[in-house]
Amino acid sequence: MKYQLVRIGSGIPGLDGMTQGGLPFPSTILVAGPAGTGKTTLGLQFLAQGARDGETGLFISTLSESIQWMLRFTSNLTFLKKEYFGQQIVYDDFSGLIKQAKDYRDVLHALEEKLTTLMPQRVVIDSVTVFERFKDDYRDLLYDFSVLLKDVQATTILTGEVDPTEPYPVEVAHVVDSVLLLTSSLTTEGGRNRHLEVLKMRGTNHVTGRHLMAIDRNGITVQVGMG
């Protein structure tokens, strides 16, 4: 019997084309590059689309920001409504407790909570390679995190920063269902074009190769075809 993976849509234009119809629901995502590429703003529009769907939204932030500093920074993108946090989208900072913690389960224990007490469709955890601080335990660490993950009736986006010369946390990408690769290059000119891959999507005929990406007040629009 063939198993039909349920797809929900990623509120990217231009991703879903290259994804047979959307993003697996559920399962876990990695979203990688560097600094500037366009991660937690392709999260948001993610958690954007889910709200308009009437889909619950967590957004858990590991990067000391507050809510204030997160509507400071969507004030200007237009698929982002400020109502939509509160209600549609929660955000949480874990910031506080991943740099307290003496054990990493504790973390996971309130993440699990959380998880259980919302039941979201739609998880963005920004960003996963904080959790690195946890060396000695970072591979357990990682299993832990994607069992209790692939439990929950939810897709999730985890962000995850390299550097430029580093495509993507290698250890993070063996735990999840599917990698998105986020870059940038300079132009002859000066400038400097983004582009998206999807390197791998399970149970997806995807499309490969990168395509360029453009970013702007309405956020992330693939061109596809266009590398």
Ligand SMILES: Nc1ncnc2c1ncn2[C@@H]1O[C@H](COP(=O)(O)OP(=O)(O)OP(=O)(O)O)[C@@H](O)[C@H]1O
Second form
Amino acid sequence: MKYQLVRIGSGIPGLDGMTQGGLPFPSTILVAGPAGTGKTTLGLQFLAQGARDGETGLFISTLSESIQWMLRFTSNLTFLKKEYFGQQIVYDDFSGLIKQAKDYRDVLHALEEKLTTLMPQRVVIDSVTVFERFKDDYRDLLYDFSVLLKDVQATTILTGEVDPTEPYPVEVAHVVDSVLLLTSSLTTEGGRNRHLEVLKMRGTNHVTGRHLMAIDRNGITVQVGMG
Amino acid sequence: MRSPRHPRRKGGRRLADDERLLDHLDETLRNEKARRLLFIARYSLIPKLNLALLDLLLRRQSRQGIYLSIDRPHKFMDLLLRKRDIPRQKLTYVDLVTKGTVGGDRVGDVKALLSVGGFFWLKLMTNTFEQVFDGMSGNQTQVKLEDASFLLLDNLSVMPAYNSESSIREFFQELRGLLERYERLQVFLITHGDIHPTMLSILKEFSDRVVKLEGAMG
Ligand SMILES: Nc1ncnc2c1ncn2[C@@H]1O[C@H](COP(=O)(O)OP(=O)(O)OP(=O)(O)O)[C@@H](O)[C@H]1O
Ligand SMILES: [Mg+2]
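Based on the form predicted on its own presented above, generate the structure block for the form predicted together with the named molecule.
Up next: the whole complex, starting with the chain shown before.
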């Protein structure tokens, strides 16, 4: 009698086929990549899928972007319906708290408060890179966050910014269950190709290697098999 | 005695959907005589279902009972109950997730609970369950086995991850025995539907009522 991990739709066309049908639930997933590679878009697509499936999603911004700006920049994305916000997708800005917090546990408690009230099935924390300011406690913070997020029974996407020379934030990669890498590379014609790679996914026989992806108003689409 | 249907509490945080689920369960379980109830819900609803059932049993129905956690540490459930002002004084936790020794642990203002280390302990559950309660009696155990009117198991769908089919069957056999010895006890089992067919049939065989939560409720 085999135990089967529950999998939920990622909302990204092409991705679920690479990961045995979806993202493990509950689990933590790092989506790492340089600026403009599609991390926020991927997170929003993931929450929109949850909204369509009747789940609740929590989007936590750590980057002091007001909901007004976020809505403006995402307003032409076809998958994000305005009526999701405040209902199936709840947005919260943690940037002020993170700046003021003397101890990372202040942020942990605020997150706990939010999670225990809402009990979301999907969470996006965009991004975790700002938590590096808690220096020596960074690993403890990541560990405590992931325990909390598993207890609440959510699948969580943590986005992580990297500079183009660094493949992924190593500390985070060890703590999470899965790592997705988003990259882009210059083509010979001077354009840019976007790529997605599943670096690790616990409990999953996933497709390896870089796969071509595109971003447009419908969000990210992965072209599996096209490197 | 049933508590008022919609007591307004200060500080209690609940969302409209949670309230609807609670009302739905209240109606579904009114005067329920079945002693072994199985709830099948969407995977995503399981934590809310756990909470709503405890809310119904402890607050609205003022019953006392036992919460046996297989899936998540009891401390988290305790936190959820606390946040919602759901009374926890008449609840004993039996925690199979948190590693610890058999003995009283203290969580918040709940004086007694059982913390029994390790998932694999499930196999031994057969006759030690009562012994553990005996050992915990007196000022330690919040709710004694003979006073408990319910036993709630948080999420049976994870059971096959830690236990063989034979030990799972043995577990349910033992649970039957427990129900015979403690006549007040009503058992609530929770799972999602996408589990191994054998596991689902074990659960259905054991139960004398299956409640499927559909649509927005499930
Ligand atoms: N509606 C759209 N149509 C076409 N392309 C889009 C659209 N929305 C976003 N993009 C592309 O996706 C890129 C940004 O994606 P996103 O904001 O998700 O990246 P990011 O990895 O979160 O970046 P950062 O690290 O700066 O936060 C844009 O720079 C743009 O190229
Ligand atoms: Mg971004």
